[in-house]
Each structure stands twice: as structure tokens, then as C-alpha cells.
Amino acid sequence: MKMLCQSSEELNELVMEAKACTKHGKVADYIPALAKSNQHDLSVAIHYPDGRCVSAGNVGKKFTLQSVSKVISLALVLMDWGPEYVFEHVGMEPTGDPFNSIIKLETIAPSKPLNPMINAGALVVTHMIKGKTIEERFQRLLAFVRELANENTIHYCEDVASSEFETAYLNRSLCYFLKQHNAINEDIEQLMDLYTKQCAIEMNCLDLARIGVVFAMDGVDLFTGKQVIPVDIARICKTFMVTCGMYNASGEFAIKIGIPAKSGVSGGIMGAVPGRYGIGIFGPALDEKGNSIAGIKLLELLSKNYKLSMF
């Protein structure tokens, strides 16, 4: 089995070559902080288990997690509830409808989010991080997230929080329809609040790259010795990353890449490759499913050349 991109040499001509799609896509404007974003960046991150990490491009570059953060969320429910609870709330199973839509929601009964990788599964998720308070719940959930990325000055960018915060006229609706089936039970504004702050976490390639690195290694931080998260939860979030964590291109991106991932609409692609490696991407221009144009082409490259796919 080749090994993985050696240096940063190698890895920065695969970033050449798939930085070439950048000019297909587009950045996500129907959040105003993110149509900021220049559509040709495009940087990655490789962390190997023994600490060791490569990268090319401006790997320093922060943006936010977005859809990213719904992993981490999903494995903090579940060390606070356990399978059984949060799987009573939300669903398994993947669908070919777009990350945002409602259609499901009216079509099944009871009306349970099909997967928590979808908006309406993700705010089911973020009602449950358990906490008196707002603040509390939040400051939970980015606690974790600074632990798995073994990096205390992670924050939420207020311009990307405040954006959210005011366009999402979509995930409220969500809302209000999923508190009418009582699968929430909170005030819709103060659940706005903590979802749009998770999604607004914010950090860069290095910090997600070490983030991945602990899914792929079932939870365990072999820089520290420490199971931050238990194997089966680590299993569990895996498999969704690979059913449904690059959107309705799930399927179509098992085939030609193979590894579990989850993308976000700032451009942001985690990858876990079991037993192996973590992956972190930022290249802000999409497709028309809403990942990350290049980002994928790059894990194809890298796919292809080092043998990534775990089928």
C-alpha cells in the first residue's frame, strides 16, 4: 500500500491539479458572511496517528464548520444520552433529498428526520446537548470540540453566527414544524441561537485534520492516550459520515472515494479514514449539491493514487 503524500511537495501538485475545478462552482450566498469567501481557495490537511501531519496551501486560513459541526454534535448526544434515546428522536437512514428540505418530514409518519446529517436531524441533535442554559450548552459543545482538536482558542465567528442567525427562514420553518410533532420542545429563537453558534465554529484545515484523525482512530487521541469518544459512538458517526455525510451525493461519493466524510457549506470536508488518517479541506467554491467542487476532486486524486477506499 503506498503511503499517503510523504510531503508537502507531493500533496501541493494534487492541490494544483484540483484547484482547476474551483472556477465550476460557487460560493454559498444565501448566507451573505459566506458569499465573502474566495471561490479559489483550496487548502488540505493530512494528520497520520503518530502526530505527524502534511498539508499544502493556506492551511492557516479559518472558516466555519457548518454542516461539518453535525458529527461532533451527534457524538456529544451521544455520549449524553446513549443510541437508544437519540435514535428514538431521529432516524438512520439516508436520503437522496437535498440537506435542507422538508419533504420528508410531511411524507412519514411519525415525522422524524430521517438522519441527523440533515438540517431537520441536526436541530433534533442540538435540542438534545443537554445543559440550563444556552450559554452552558453551547460552551459544552465547543469544549469538545476544542478537546478533540487539542486547541483551546477555537471560537464561533459572531459575523457568521449573526447571518445565520437572521436568513434562516428555512431551519426555522423546520422547526415549527418538527416542535408541532413534538420532536422539539424548546423556544424556536433560543434553538436558532445555539445551532447557528455551533455552525459558526470555526477553525482551519490543521485543527479539523486533527479532529478526523481521532474518528479514524475509533475515538482514541493518541497524542494524549485518551478515549475522547467511545469506539461504538466513533462507529456510529463514521457510518453516517459515510451514508450521509456528503449530502444526496453520499452514494455516489462511496463509490469513487470510499471514505467516511462530512462536508459543510463554507467548504469545509472532514475526512476519517479508518485506522489511518484525518483529512481536513477547505475549498469554499460548491457544487450544485452543496460540497466542497474541488475538495472532492482533490479526495478523488488522493483516493485513486494511495488506494484510500475502505470497500
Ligand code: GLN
The other form holds:
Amino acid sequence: MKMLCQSSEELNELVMEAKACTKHGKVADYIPALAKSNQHDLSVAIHYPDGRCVSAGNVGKKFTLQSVSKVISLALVLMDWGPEYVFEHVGMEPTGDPFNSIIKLETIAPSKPLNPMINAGALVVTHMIKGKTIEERFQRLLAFVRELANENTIHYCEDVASSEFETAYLNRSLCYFLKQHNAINEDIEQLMDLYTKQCAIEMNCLDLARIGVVFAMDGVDLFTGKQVIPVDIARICKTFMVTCGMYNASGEFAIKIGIPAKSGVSGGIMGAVPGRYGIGIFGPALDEKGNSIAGIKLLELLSKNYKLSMF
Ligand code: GLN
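Taking the form predicted alone as the starting point, write out the structure of the form predicted in complex with the named molecule.
The next block holds the full complex; its first chain is the one shown before.
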């Protein structure tokens, strides 16, 4: 069995097959700006550690990271504070609930969200990003994203950030709940400003695959030889991607595909195949759990064809 996809033609065949299911999905519209996405888009890039990249679909198309950013903010905060401090404030257990659910905060741990991949946990993580001002904290995160992607032009989409900022009533509720229980002690509007900019960081699937390969190679940027994420932190992030990265579909995803991956409601998925390569996918039509429907189909095909599962 082949372990590598050698050409864009080979990848394109899989994209065409996966694309058929975009018609069964729906683009996210609870963030109004995301409703403008094209339901039938599907693009993918695979980045190998030696710098080679194969891609298919409209790979230049940009999208916002949304929940994919949660892995990156977690890595930054773990580097800022160390795992011991961070895990006093956010847990390590999957919830089995939708990403924006509030229920376990109330019934299990009001001041400590169960994991950093659900919104409640990600908001606590963003709250922990070091810096004197919101602007400084955002610029630190953005600089880290640019370093991981090796792409200095990456920015955030103002339209998507303000669209989410204006409508994020549920995320504000989570924040106020957490503030009530002393898990957050900053101004909520400020935190929402930072969080919505974080989620609106914009790139294409080539950039996302490039970030994926850094995680896949234990935090080493093989182009520069630099350890951009410490090994233990890259390992923690990949473990969360396996246990909670695909929301409440993470168990099924681990069985069917078997790689660390993180999705976002814009339709992005970042995959990190340990020791082998990074995958960036953009397919905005979502299934009922909020994962890219064609993206998951494509990963199923890739996993079957190239034996991706780590289990
Ligand atoms: N910005 C989005 C939100 O907080 C991210 C959620 C997601 O991608 N699942 O609702």
C-alpha cells in the first residue's frame, strides 16, 4: 500500500469523490459573515516535512480558522505558563457535548471547563494569553501563527471578526458564567474582542497544512530546524486533537480516520499525521455536528488509501 499521495492528480480524484457530499451539508450561519461561504468549495493541501506539498481544489481561497485556532492559542498559553498552571484552569476530558454547550459548566465544574477545545475552555485559554493590552496579546498570537505557517502576510478578517463580535451572545453567556465563578477576571467585551479576532485569523489550506506538519513533526519547523513548539506541548495539543478536536464526533473520527485533527465552523480542518505530514482542508458545508462534511469524507478516503490511522 502507498503511504504518500504523490501527485495533485491523485489527490484531485479524491477531492472530486468527496465533493459529491457537499450538497448534504450546510454552511454555518450563526456568524452572519460565514453564511456567504460557497457550500460547494473543497480544497486540500498535504505538506510533507521535506517541504514538498501536494494540493487540489481552489487552494488559494482563504478562510477563517474559527475553532482550529484553539489548538494554536493552547500551544501559546502552554508555552507562556507551563502545563501545570494551565491545567489548574482548564481540564483534559472530552465532554461529548456540542462545542458551545454550557451544561457541564453548571453540572460538573463551574470554574474549570472540561477541556480547551470547547468554547468555554477556549475562552479561558484566550484569557490566559499574556500581554499588557488586547492588541499586544493578539499580536503575540498572530506572530506565533505566522511563525508556524512560515507566512508573514497572515492577518485576520475584520468582517468575520466584527460579525461574530456583534452576535456572540452565547459566548458572552459562557464568559459571564465563568466570570461569576472567578475563572475569568477581565472585561468580557475586551475578551470577546480578542477571541473573535483569534477565530477570524485567515489563511488558505496550504498555510494550514504547513502548521499541521509542525505539529506532526513534534513542534520542529524542518525548514529552519527550529523547535517552534516544545515537544511535550506539541504532544499535549495532538492528544487534545484526538480526544476533542472534532467536537462530539471525535470518537467516531478516531475510529474511522485515526489522526489528530481540529475542525472549525468555517469548514477548516487541520490534520497532523504523526511523523509523516500535515493536512489543511477547507470545505464550508458542515454536517450536523459542525464538521466539514466533505472534509471528513476526504479524510476518510485519505486514511483508507494511505493508511493514516495511528491506531
Ligand atoms: N468562533 C466560533 C465560536 O466561538 C468558533 C466555533 C467553532 O469553530 N466550532 O462560536
